Every structure is written in C-alpha cells, then in structure tokens.
Amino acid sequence: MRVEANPFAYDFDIDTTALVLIDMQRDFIEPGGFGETLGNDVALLEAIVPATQTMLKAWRDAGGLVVHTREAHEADLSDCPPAKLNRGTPTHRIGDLGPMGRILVKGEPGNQIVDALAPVEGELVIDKPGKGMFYATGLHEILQNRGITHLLFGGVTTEVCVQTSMREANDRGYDGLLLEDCTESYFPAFKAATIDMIRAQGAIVGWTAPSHALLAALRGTGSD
C-alpha cells in the first residue's frame, strides 16, 4: 500500500507493520491528571481522541498489529529515577495521590488508556518507565519476531515520548510514519516543529501525513 505523505510516498504491507498508540492515559488527557497538574491545557490532547479513534477501527478491521505503550513506574518507584521524579514544578508529582489515584503508577485509573481507545484483546499493552518506547520493555524483540518493519504512530506527547520513540525506531531501522491529526502537544508550536524535523532532510526520522491519506490507502483509493 502507498501513504500520500511528506516527503515523498510511504509504502508499507499491512502484515509487516504495526500502529503504535503512544501514552493516550487518562493522566495525560483528561482533567485532574498529570498532564493538568503540570499546568497544561489538557483539551488540546483531548481534541485528538475522536480522529484516532477513526484510525484505530480502521486499522483493526484492516486486521493490523495494534500496540499501545502507557509510560507507567512500579508502586515503590524503583524504576523512576531522581532526575524524572524531581523534574519540573507540579502540584503533583509521578507517585503521588491525584483525583485518579496515584500518577503513572501501574494499575491505577489515571495510567489507564482513555476508554475511546482501550486495548482489546489481542493488541500489545507495553507499560515504558521512560519516554521512549523501546528503552526497558523488549518492544523491539517482540516486534522483530512478529516480522513487523513499519511503524504508524499516533499518541502524546507530539515533541516528547511520540518524537523520541520515531527516533528510537529509526535508529533500529523502522520506517516510521506519524499522523499528524492523530498526535498532539500541550504547545502548539512544539507539535510543529517536530513535525518538520521528522520529516526534514528526505525523512530523516520518518515520514508524516494526515489520518485520511492513510485511511484512503486502507479503503483501496490512494495510491498502489
């Protein structure tokens, strides 16, 4: 199949690649989580549910690879360095009691993956420590084993755990694509320049479009 995208035409097999949903947690999106207490605008992330949700049917009756990541620490903390934990000024911190139990800790409400969004069976759940998708999880074994070469990425946020898992799957040689209307930033401008520099220098980390381009391809009405 062909992608109309940016820089030049995707092309992928459906049997060979897999969408990745990154971090679409109820502490990034929704009220009262993390994401708020940081100080941030949670309804820009919000805005991106209904386009992603659009793609992940399409992408399941497609009968693709789904694989969702939640950045999510043990209860005691042990896998959440200093240097995480102490980042920044928010109300609260990764541990601490929220309105939705404790932030990005496994197995409490707010780490859990929106409800428009939620896993089923069959789909990989990978829980990261970090930003990146592959550090700490054996995401790349479980890929390389499953004979998956292309990466479709959707998820939040668009400059931090989205950017830094392209480039991680670049390095590993992934060809990755980003859809745009399906990944967002709390800063609007930050989205953008990450987008450019994906996609900058003939794809340099990857390729970028828009959701309908790869919904096109997948309904047999763009290019072959």
Ligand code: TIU
Contents of the next structure:
Amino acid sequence: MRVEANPFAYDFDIDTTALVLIDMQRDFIEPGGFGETLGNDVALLEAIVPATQTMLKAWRDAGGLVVHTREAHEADLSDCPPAKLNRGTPTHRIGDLGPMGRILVKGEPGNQIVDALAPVEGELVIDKPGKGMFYATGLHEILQNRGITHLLFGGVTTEVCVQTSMREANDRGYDGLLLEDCTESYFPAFKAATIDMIRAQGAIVGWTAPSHALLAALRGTGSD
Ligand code: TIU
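What would the structure be for the form predicted together with the named molecule, given that what you showed me was the form predicted on its own?
Following is the full complex, with the preceding chain placed first.
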C-alpha cells in the first residue's frame, strides 16, 4: 500500500504496520490535567479528536494493530526521577491531586484516554514513564514479536512525546509516518517546526502526511 506523503511516497503493509496514538489522555486534552498545570491552553488539542477518531475507525476496519500510550507513573512515583518531578513551576506537580485525580498517575481519571478514542479489546495500551514510548516499556520487543516494521503516528504533543517516540522508533529501525492533522501542540509554531524537521534531509526521522492520504490508501483510491 502506498501513501502520498512528504518528502516522498510511504509504502507499507497493514500486517506489519501499527497505528500508534500517543498520550490522547485527559491529562493533556481536558482542563484540570497536566497540560493545563504547565500553563497551557488545552483547547487546541481537543480539536484533533474527530480526525483521529475517523483514522482510528478506518484503521480498525482495515484490521490493523493499534497501540495507545499514556504518560503514566506509579502511585508511589518510584518511576519518576526527581529531574522530571521538579522541573519548572507548574501549579500542580506530577502526583499532586488535581480536579481529575492525581496528575499523571496510573489509574486516575485524568490518566484515561479520552472516551472518543478509548481502546478496545485486542489493542495495546502502553503506560510510559518518559516522553518516548520505548523507554522502560518493553514495547520494542512486543512489536518485534508481532513483526511490526512500520508505525503510523498521531497524538500529543507533537514536539514532545510524539517527536521523541518517532525518533526512538527511527533509531530502532522502524519506518514512521506522522499524521499531520492527528497530532497537535500547545504551540502551533512547534508543531509546524516538528513536521518540517521530521521530513527534512530525505525523511531523516520519517514521513508526514495528512490523514486523508492514508484514508485514500486504505480505500484503495490512493496512488497504488
Ligand atoms: N508538555 C508537553 O507538551 N507534553 C508532555 O509533557 N507530554 C506529552 O507530550 N505527551
């Protein structure tokens, strides 16, 4: 299957490709979570939910593997290094009690994936203590065991957890494609810069494409 992508066409087989949705959790997308405690306007991020939902449905219908990640820490914060815990001047720190429970803590209401994109049986849900999806998660081994070589990325935020995960994936030998309208940042300029730098220098980190290009490929109306 071929997607019209940048900087050039992206070829993949559904059987060896996973759709990865990074951290589409209430902590980043809804008021009262980690994103807002850092001083961000979370309204921008909610806007990508409909396009991401359409993509998720099409990928499920095509029979592709779905991976959801959450940025999530143990209740005792034993997996949260002081360097992460103490960074900046948020109104609430990781582990503090906010309106949606303890910030970025496993099992809390704010740590759940938004309802519109909730995982279904058979999909992978990976809790990650870092920004990247491979650090301390075992995900590489899981994907290798399933023969996955290609990863389609959506999620938040573009320049933090999504970009870190794409770079980690690139270094592990995956071909990654970022779905441009299924990712968002609190800073539009950072999103634009991230898309530019991913596909620069002949896809140095990977490819990017609007979701309609992937949908067209799945419908068989793409270029191949
Ligand atoms: N702060 C910010 O932009 N992002 C994060 O802290 N985590 C993710 O991107 N998921």
